[in-house]
Structure formats: structure tokens, C-alpha cells
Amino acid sequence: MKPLIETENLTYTYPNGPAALAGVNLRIEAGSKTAIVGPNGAGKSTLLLMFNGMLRPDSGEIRFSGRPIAYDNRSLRDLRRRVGFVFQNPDVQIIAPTVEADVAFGPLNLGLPPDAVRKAVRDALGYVGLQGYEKRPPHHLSGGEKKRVAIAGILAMEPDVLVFDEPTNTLDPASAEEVMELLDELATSGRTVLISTHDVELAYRWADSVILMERGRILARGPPGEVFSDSRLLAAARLKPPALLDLYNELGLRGIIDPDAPPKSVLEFTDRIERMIHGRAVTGALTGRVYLCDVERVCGDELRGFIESGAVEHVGAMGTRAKEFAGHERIYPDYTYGVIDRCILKALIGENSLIITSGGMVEHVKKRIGEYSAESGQTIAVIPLGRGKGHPGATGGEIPS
């Protein structure tokens, strides 16, 4: 597969400063979730700024879709439409007096007609869960809301690639989890997503591929479990391994657990421990069900009745639209991040869960639980809920009595 973004021997030095990049070669595949990880000063932000032409390398070449980046105004305008960049500080990016005007800035500069601009703004704000915020001054928003406005401003231009410099910087834990879940939604929709971060815990659980940097050079590139298991490389980059991976590797060194592909979640780790204790995967036990609600197909009154009937012990909301729906309908989720794995864990002890989501995330839930069932031998039923004759499960299957 040809890479979407490719660099060859990039170098860059800031005026009167040390080399920020020193011979960087990398490939970014289309549709991937890539985390560029390293300490402050590693060159992460400098590298990302080159992907949409905000910085030009001193030497070397960047290719996008197989073609070298050109730096004339027309070429840069096209590149920045296709490669959207979200700064770590949204105050740098938000320039208009209202949310609506700020999100409209990009489409207007692309020369879109007024109707198309209004649609782009409406769709982008809907995607990030900020409908109704159009007339609000950005300086009245929280840090997480400002970050969403900045993301909406980029989404309004419909880019192929989304680049985030330290996406959770300055955010509280809940807002950080919501932003990372939004990035998951964007990747599920087919976009290529790149982030820079020094947070190894975040990169380990989120990314498909990790690029480890230090002092302007790439130290390693590969799957998160492989890169973060190399203690020598992490020491060179002045980073600590993710806690889950560190525990797993220590148990392996002591012969307590057989080394295998490193677990990326508590669910995977739990399965490994269970296999170790029982000598095999435990199958045949009565598993709980996962009910799946697409908010475009279920009305709130019916869904609340379903939850209040006691059919499920746990409720999770995945994605901006689902959380907005839950809040509007006075449904209070138990889980708002890590939802799929948490509901699988509950199913394994015989408890039923409901996942509220929308759009492409519906198929993502089905695929993830299907893959887990195939790998583990534990069949977990996924039952869609939909509009029907008097109850939300009429198109999706049996409802427990």
C-alpha cells in the first residue's frame, strides 16, 4: 500500500537554535491512527507543522499522495484543505467573535457559496456536539468546548487528514477522554488521524502505530506494544512505559504469565489472566447481552422505559451525538469512554448492557464485539434496538422479561 504521507531525510533548524529535525524518514498510511511520541523538544510539533506546509524543511522532501509538496499559494491552499491542523492551544486558532463565524472562516476562504457554508458549519458543529452554540463568544467557552470549536473549524473544510498537536493538553480528564473518543469517531469515518503527545498511556491505548522521537530523530516506529516494550528506547526518549504494559512485561519476566502479544486494555489483560488460571479460555458460561441503540432509530421515551424495566444493568454512551441525546433525554450513562470493552467485561460475568451510539460507530461496535467473540470463544450477543411496535427492540430481537 502506498503511503498517504511520506518524508525523506527532513531537516530543520530554527533561527539561533538547535536542529529541530535531523534526517526524518517516515510513512503514514491512509486511514491509520498514528501517535508521534516524545518528550518536550523532541521535534514532534515541528514535524506536524510541515505536513500542511506551515513550516518548510531546510532540506529533504515531503510527499502527499505520492506527490512532493509545493509551496506556492495555490498548492498550499489545496494542501491545507486536505490536511487539517488543530493546535494544542485552541485560543491560537479561534479568531472570530462567535462560534459560527469561526467555523465558517475556512469554508468562506475556500470560496464556497453561502448555502454550502451554512451546511458545512451546521454539519461540523453537529459532529462535535455544539449545536446551539452558534452565537456564543468563544471566550465564554470551557477549554474542552474551545477544542471542539477548533476541530469543527477544520472539519468544515472536509479534510482527508486530521493532525492534532497535543490534543489533550490543558484539558481535565473527562474532557480529554471526550476529545480522544471524538478522534476515534473521526478515524472510524475513514479519515487519517495523527497526534503528537508525550502521554504514553494515551498513545498506547489509542494508536495503531507509534513513532518515537527524541532530539529531532526517529528512534523507533511500530505497533504500540512493540515500541513501548523496549525499555532501552524509552530510556533514551526519557519516557516511562504504559502502566498496563509494564505490569504485563514484569509478570512475563517472572514466569507468571506467558509472553504473547501485549494487551492494550484491561479486557485483554483479564482474558490472559483467566487463560493462565484455567489453562484455556473459559467458554460455555452464560454471558450477558449487549443491546445496541442507534439514536437515529429510537425515541427517548421508549428507550428510558427499556432501561427502567431492568433489562440492562449498565448503560454506555459512545460519541458526541449519543452523549447529547442521552443528556437531552435524561438518560445517565454509567460509561462514557472505553464503552465497548467495559460492556464486554460485564457480559462475561453475565450482566446485560446497553450501548447508545450513532453513525459509523454502530458498525464499529458490532465489529469489535464480533472480533472479540471469535478470538475468545465467548459468544456475546449484540441486539440492535430500533423503532417498532411499542418497544425499542421490535426490529432488533428479543427483550428480556
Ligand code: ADP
The other form holds:
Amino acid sequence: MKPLIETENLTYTYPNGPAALAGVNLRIEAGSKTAIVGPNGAGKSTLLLMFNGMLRPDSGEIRFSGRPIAYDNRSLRDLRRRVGFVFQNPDVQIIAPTVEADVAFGPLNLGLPPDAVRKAVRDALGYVGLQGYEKRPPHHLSGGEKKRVAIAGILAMEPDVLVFDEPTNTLDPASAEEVMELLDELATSGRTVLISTHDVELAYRWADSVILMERGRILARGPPGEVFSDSRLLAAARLKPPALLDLYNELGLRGIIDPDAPPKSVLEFTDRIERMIHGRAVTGALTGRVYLCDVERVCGDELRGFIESGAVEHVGAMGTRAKEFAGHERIYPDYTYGVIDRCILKALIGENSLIITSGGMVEHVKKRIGEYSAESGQTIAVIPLGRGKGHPGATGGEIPS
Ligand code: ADP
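Please supply the corresponding structure for the form predicted together with the ligand (the preceding block corresponds to the form predicted alone).
Next comes the full complex, this chain leading.
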């Protein structure tokens, strides 16, 4: 497959500054979730700024969709529409006096007619869960909300690639989780998402490909489990391994587990330990169910009634649209991140959960749980909730194992 973005021997030195990039070669595949990981000063931001032409390399070449980036105004405008850049600090990005005006800025600049601008703003604010914020002054919003305004401003231009410089750096843990979930949603909808971070935990659980940087060079690239298992490389980059991987590697070194492939999640790891203890996966145990609610198909009263009936012990909300729906309907989710895995973990101990979500994430949940059932041999029923005949589960059918 041809990479979407490719760089060859990029170098860059700031005026009166150090060599920020010292020969960078990389490839970013279309549809991938890539994290550029390195300590402060490694050159991550400098590299990202090259991808939409905000910085121009001193030497080397960047290719987008196979063609070298050109730096005339027209080419740059086109590139910046296709490669959206979200700055670390949203205050740098937000320029207009209201949320609506800020998000409209990009589409207006693209010369879209007023109706199309209005639609782009409405869709983008809906996507990040900020409907109703149109007239609010951005500088009165919380850090997490500002970040979402900045993301909406980029989404309104419908880019193919989204580049996030340190997306969670200034956010509290809950806002950081919301932003990472939004990034997951964007990737699920087929966009290429690229982030820079010094947070190895975040990169390990989120990315499908990691590029390790230090002193303007790429030290390693590959799947997170592989790159973060190399302690020598991590030490060279002044980073520590992710806790889950560290534990897995230590247990492997002591001969307690058989190291084959590093676990990506707590679910995967506990499954493997269980298989090891019992010599196999414990199948046949009564698994709990996962009810699946698409917010477009179920009304709040029905859903609240369903939860209050005690049919489920746990409730998770995936995606900004679902969280907003839950908030509006006074439904308080137990899980707002890593929802699918957590509900699978609960199903494995016989407890029922409800996942509230929307759009493409509905199929994603079914697929993920279906795959888990097939791989583990433990069938977990996914029951879509639907409108009609009395209660929300009435039109649902179980996914066959
Ligand atoms: P990271 O994003 O990994 O923290 P940066 O790309 O911001 O790294 O920085 C790479 C190097 O370039 C660092 O040594 C930093 O001090 C330097 N640098 C970054 N921005 C500037 C600037 N505007 N002027 C001069 N030096 C800079």
C-alpha cells in the first residue's frame, strides 16, 4: 500500500536554534492511528508542522498522496484543507469572539456558500458534542471545551488527515479521555489520525503504529508492543515503558508467563493469564450480556426505564454524541473510556452492561465483541435495543456466535 504521507531525509534548524530535525524518514499509512512519541524537545512538533506546510524543511522532501508538497499559496491552501492541524494550546487556534464564528472561519475561507458554511458548523459542533455552544465566547469555556472547539474548526473543513500536537497535555484526566475517545471516533470513521505525545501509556493503548523520536531523529518505528518493549531504546529516548507492558515483560523474564505477543489491554492480559492458569480459556461459564443502544433509535424515557428495571449492572457511553445524550437524559455512565473492553470484562464475570453509542460506532461495538467471542470461545450476546413493541429490547436480536 502506498503511504499517505512520506518524508525523506528532512532536516530543519530554527534561526539561532538547535538542529530540530536531523534527517527524518517516515511513512504514514492512510487510515492509521500513529503516535510520534518522544521526550520534550525531541522535534515532534517541528515534524508535525511540516505536514501541512507551516514549516518548510531546510532539506529533504515531504510527499502527500505520493506527490511532493509545493509551497505556493494555492498548493498550501489545498494541503491545509486536507491536513488539519490541532495545536497543543487551543488559545493559539481559537480566534473568533463566538464558537460559531470560530468554527465557520475555515469553511468561509474555503469560499463555501453560506448554507454550506452553516451545515459544516452544525455538523462539526455536533460531532464534538458542542451543540448549543454556538453563541458562547470561546475564552469563557473550559480547557476541554476549548480543545473541542479547536477540533470542530478543523473538522468543518473535512480534512483527510488530522494532526494533533500533544492532544491531552493541558487537560484534566476526564477531558483527556474525552479527547482521546474523539480521536478514536475520527479514526473509526476512516480518517488518518496522527498525534505527538510524550505519554507512553496513551500511545501504547491508542496507537496502532508508534514512531519513537529523540534529538531530531527517529529511533524506532513499529507496533507499540514492539517499540516499547525495547528498554534500551526507551532509555535512549528518556522514557519509561507502559505499565502493562512492563509487567508483561517482567513476568516473561521470570518465566511466569510465556511471552508471545504483548497484550494491548487489561482484558487481553487477564484472558491470557486465565488461559495459562486453567490450561485453556474457561468456556461454558454463563456470560453476561451487552445491550447496545444507538441514540438515534431509542428515546431517553425508554432507556432510563430499561436501566431502572435493573436489567444491567453497568452503563458505558461511547462517543461525544452518546455522552451528550446521556447527560441530557440524566443517565450517568460508569464507563466513558475503554468501554467495550470493560463491558466484555464484566460479561466474563456474568454481569450485564449497556453501551450507549451512535453512528459507525454501533457496528464497531458489534464487530469487536463478535471478534472477541470468536477468538476466546466465550460467546457474549450483543443485544441491540430498538424502538417498538413496548420495551427497548423488543426489536433486538442476539448476534449469533
Ligand atoms: P517537541 O515537540 O518534541 O517537544 P520541538 O519540535 O518543539 O520538540 O523542539 C525541537 C527543538 O527545537 C528543541 O530543541 C526546541 O528547543 C527547538 N525549538 C522549537 N521551537 C523553536 C523556536 N520557535 N525557535 C527556536 N528553537 C525552537
